[in-house]
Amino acid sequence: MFAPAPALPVSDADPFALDVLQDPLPFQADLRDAGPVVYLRRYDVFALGRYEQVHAALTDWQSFHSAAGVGLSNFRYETPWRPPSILLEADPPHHDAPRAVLSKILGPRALQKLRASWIRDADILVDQLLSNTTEFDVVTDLAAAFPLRVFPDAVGISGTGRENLLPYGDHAFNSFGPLNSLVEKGAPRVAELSGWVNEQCARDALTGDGFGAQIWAAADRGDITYEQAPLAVRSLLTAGVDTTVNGLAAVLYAFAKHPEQWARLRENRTLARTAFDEAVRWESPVQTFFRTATSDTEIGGTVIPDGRKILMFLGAANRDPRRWDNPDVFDLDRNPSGHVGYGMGIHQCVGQHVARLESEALLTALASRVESLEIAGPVRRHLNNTLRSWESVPVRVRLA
């Protein structure tokens, strides 16, 4: 166990505690205030809390790398539960090439080609909705309908088993914390899940004109290799479903709350890009991420040692008031670009173009026809060690 020096600040708060995990801001609000760099003691970790650490650590890729695992376990000495991902959790070189694949194909430019038929199915989804109630729950209803009717396809996999994705997402994410209640929930069917996504990796269970499809033709080019096409594919049905999801379910909520906002963007449509990543900001879909250090490095005036793990709060950067005035408040017309909300640096999300373009369709489509929406009951959370999530937001919306 680490020997902090005197004037490092030590909390023996659990930031993975249910009750924490259920309402994080208190607790970010004290680690911000604690210090740059704050060593928790249940988990032999360093936290970072303050936005100009996380950016920076986030930033340093050299300092503090990712192949020894995004989560709590540290792979320099433990084994992973499953193949790591050759992009969340390597580096360069071995990261350079899967990334450059996936950002021409999930870039502005490659989406432009799916544009239309996304603000189609968000019309249709939203007519069909709308047409039998004025009730309903943004999380199931939307937030998590609308990705998995379009990202899938989008994918090329089959449309038979796609319930899977979120509980598959859900377990991912969770196993980046401790080996707490919400991890051994799922593993009864890590098994069962795992083997049914790294089917749908595949070469011949794919169609022929998906992003999946793309990324085995870059193996053929040799851009990658044949072993790495099927982990680049599960790269994104791991991240590319739940992250949406509850970014999605942010940005509804965020709107419920905000009456004034939606007036503002039934006003201006164009504001739904700037609606979606200020709600990335504000809710922060993905809260935490560790890195470890690959010397003795100094971050916030404290040196962190080689090999140790550094524990990166991204909700509570994203509502540090070191940065954003009125960090806690949702502003359309606050610019909340520099969020960390997607990381930030080599690792920044590379399916962030995706997702502003999910949520561009979906709000639009609701804006044409709906002027007002409330919360019309209790809002419930998802727990999850790695997620800001929902399980239910229902709201009562008045048609345009």
Given for the second form:
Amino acid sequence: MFAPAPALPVSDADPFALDVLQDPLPFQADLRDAGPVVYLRRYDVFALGRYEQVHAALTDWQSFHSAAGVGLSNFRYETPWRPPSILLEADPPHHDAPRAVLSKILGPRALQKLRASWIRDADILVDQLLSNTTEFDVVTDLAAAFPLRVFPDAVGISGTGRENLLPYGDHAFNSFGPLNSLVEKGAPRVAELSGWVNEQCARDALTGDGFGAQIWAAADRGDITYEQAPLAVRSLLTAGVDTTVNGLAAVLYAFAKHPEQWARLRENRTLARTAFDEAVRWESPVQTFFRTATSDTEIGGTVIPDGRKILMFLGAANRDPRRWDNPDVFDLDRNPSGHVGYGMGIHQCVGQHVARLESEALLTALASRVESLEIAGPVRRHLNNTLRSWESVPVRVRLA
Ligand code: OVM
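Alongside the form predicted alone that was just displayed, please also present the structure of the form predicted in complex with 3-methoxybenzoic acid (OVM).
Now the complete complex, all chains and molecules, led by this one.
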């Protein structure tokens, strides 16, 4: 075991304990206040809770790399549960070609082609829902329903088995944490879910015109290898569903809790984009990622020894009062840019324009039909080692 230097604060807290995952804010405040780096004895890792150090670590891939895994498991010593991601769990130079390919396929220019149809799909979904009822669950009826309607089609996967996407992603995000009850709960289905996901990544399983086909076309051009193509498709299917479901749930929950902000959006629909970014800052759907020190590296006055893991609390950084005024307030007047909810630096979320487009379509459809919304029952969280997630957010709406 590493012997902590006297100046280094030490904590016995467990950020992956179920009660902490249920409400991580008190733990995160303690972590930030304890110091810029805190040694977590239970996991033998160095935790960063302040914006300054989280940002610094995210943008220094030379010192804090990803190829040893971005979860607790250290790939130098442990075998990953699946072949590593060629994006998330890779460093330059290997990381760069797949990253360039996905940046282009998922970039703002390319997404223009999807914009009109996604706006229409959001209108149809919201019309159908509101023609039946004014009380519903924003998590299942909107935040999950909309990405599941548009994203698998955009990737180009087949119609059957889509119910596997959320459980697969849930397990993938649990797997970044320790082997606790959340990982154990997912273990019995790993082989089945991975088998299905891997089948969807094959060229002949994909439609001719989606993101998946475009990835394979990049292999034809030699931009990536044929071995990399199915793994790049797998990244879309792993990282593209649970994240956007929880991002959309975050923004809808934020509005349900802040009726005055909904009124502002109704007056000025161009605030839809800021609203989503502010919700990603406020709720941080992806709460944490790890990195591994490539050599003895100083951060916040502490030397992280070569090969050791740091744990970056994106959610804590996004609510650090050293960086944000009134960080706990969801506020459309704030400029949320610079938040680390999508990460920062070379690994910053390559799918963020997809997420933003989904949100814009859904919020615009809702804003033209819903005068106000309020929480109409108990809000239930879904616990995950990495994601800030929901089981249920019941709302009641008044139609415009
Ligand atoms: C991946 C990936 C990327 C980002 C997040 C993530 C499970 C996975 O490339 O598979 O979470």
